[in-house]
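Just the one chain here, the form predicted on its own, laid out as structure tokens.
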Amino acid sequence: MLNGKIVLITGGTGSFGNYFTECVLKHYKPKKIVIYSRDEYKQFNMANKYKDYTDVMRFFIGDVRDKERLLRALDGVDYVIHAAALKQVPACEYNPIEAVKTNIDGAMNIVNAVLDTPSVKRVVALSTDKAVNPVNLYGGTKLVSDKLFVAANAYSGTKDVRFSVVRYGNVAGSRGSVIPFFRQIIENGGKELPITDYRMTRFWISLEEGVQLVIKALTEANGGETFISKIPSFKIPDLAQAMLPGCGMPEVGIREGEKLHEVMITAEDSSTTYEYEKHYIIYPHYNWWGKENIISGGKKVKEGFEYNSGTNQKWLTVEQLQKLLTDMKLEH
């Protein structure tokens, strides 16, 4: 699918935009990948990585503000992933204007720019567990984000052009995880991890898997949908096990805005939420939207279920945490 196109992703320094764009030039054959963001050290960075591949990458330095900045960077683009964002909680609620500025001005910028950019067909924005009920301003920014491109495939008009949403937690081993933390304790010599909250749990994505959905849903959208993994929880103490069996675990309390358990569909959203062998679809609830965009092979989930890391059925033992800690990279 990617063979031969043009792929732009926005934030694309980032941990996603670096894996994803490794596992392109494996598997595929594509004619550009256009990095947009806002750090030059990070894209010098990126193009030495990536230096044998300059005849297909491309860096534009562009902050998603920028509305004529995006649209100068989307011309010939055939795919966008969004990935750009600010995602530091306690930054986000210390600076709301700014979070508003880039995770929902920016998000209505794509939306319109692509609009206004023929040659676009497809577009998958990353979302959170954050954005579900949510408790933080990062949070309550990314549902906005999400409802803007779910609604934007009403505005297309006779464009043919999708916009989808991949929504996931924290990845494993990504900065914003609690591994990069643990470990840097037990390098620098510490029994200790501290645990906000014993109850906590949360659910395991690798980059890979978070890769693989985002092009399943550039492969399959028909536009409106919000794509979510199966996949497995763990509690955050058998975590702190796995990376240092035996270690103490003083309980320090749970953060602000910080949640016990990550949910991914909430029961409300049950109604138009279906299940397929390794993920779950929330259709839109629009008059706009019908059903014969619903993507066949799926089964209705049951009324009042909820995707939570808490409730979930498959869990992680400590066993096989250690396993998968075992070869993972982390984000440096």
Ligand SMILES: NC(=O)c1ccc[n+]([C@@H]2O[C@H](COP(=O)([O-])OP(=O)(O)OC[C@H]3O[C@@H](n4cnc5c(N)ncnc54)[C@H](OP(=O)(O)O)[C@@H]3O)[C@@H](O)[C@H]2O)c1
Given for the second form:
Amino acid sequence: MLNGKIVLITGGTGSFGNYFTECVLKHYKPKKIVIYSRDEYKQFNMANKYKDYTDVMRFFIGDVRDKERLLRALDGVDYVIHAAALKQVPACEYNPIEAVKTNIDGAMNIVNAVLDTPSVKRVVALSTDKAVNPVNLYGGTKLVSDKLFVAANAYSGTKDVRFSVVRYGNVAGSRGSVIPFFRQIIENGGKELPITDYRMTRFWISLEEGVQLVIKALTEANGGETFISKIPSFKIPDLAQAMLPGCGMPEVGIREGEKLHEVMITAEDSSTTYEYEKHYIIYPHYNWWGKENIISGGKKVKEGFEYNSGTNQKWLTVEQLQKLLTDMKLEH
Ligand SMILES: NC(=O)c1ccc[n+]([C@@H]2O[C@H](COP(=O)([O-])OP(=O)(O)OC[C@H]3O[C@@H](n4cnc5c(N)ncnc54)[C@H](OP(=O)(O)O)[C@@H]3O)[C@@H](O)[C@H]2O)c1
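Switching conditions: you have the form predicted on its own, so give me the form predicted together with the ligand.
Shown next: the complete complex, the earlier chain at its head.
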């Protein structure tokens, strides 16, 4: 699917973009991969990392807030992956207008610029569990972004372009998440790992699973779908025990804007959600752009079904967590 194609990744120098690029170069023969982001230093480092692929890699300095620049970068592009975002919860709360400009205006600019670029056939935007019943502005902006990409299919008219969304939770080991936080305490000789709430649970997803789901969405989407991986859950106290067996675990209280459990699919979305072997798809509640396009092989979930890390069927044990932690690459 990606062979001979030009793929543009907004936020291509981030964790997702780097790993996506690595996987695409390993498994496909794209004509070009265009990295679109603001910071020249991150692009310089990435260009060095992929110096054997100068014929394929292209680096565009640009902001998703700048539609003119997006239009220039999109010329001739086949597929767009939208990964650029402001994603730190406290930073979005403190700088709300910046969060709106990047996450909402940026999404609008992508949609409009894509609609004005005939070569683009597929767009996949990255979402987060925080967009589901949001309790913070980051989640709120990503919810609006998701809605923009789903509704963009209605704007496409006769153009052959499809927009879809891939949603996942905190990537294991990503910057600012609990694993590097615990790891730092352990490296500094700490004997206790603070737990915000003993009941807290999370989904476990690796970057690789996130990338695979994006490729699935690129390949299969008819437009308007939200793809969600089926992944296991873990309890935060189990993670602490996996990382520092026998450690003390003082309970320090839930943080602002934090949820006890991650939710990927709400009961309200169950009426349009289908289950597949390895993932779920939420189909749009409003489909103004034509007949329902349900991808084959799925089964409608029961009414009231919720995909929640606290009520998940699959759980990781302390031993399984230890194995995953050993195999995992940490971000720097
Ligand atoms: N990491 C996770 O755990 C996680 C979980 C769920 C969903 N997601 C979603 O996945 C996506 C990618 O996340 P990530 O972990 O790869 O993020 P990341 O590592 O923080 O990377 C963000 C990327 O976006 C670029 N960027 C930021 N603002 C921009 C702007 N205004 N215009 C153009 N580029 C901009 C950054 O480069 P510059 O600063 O140089 O512009 C960087 O390349 C995000 O949409 C996020 O919401 C992430």
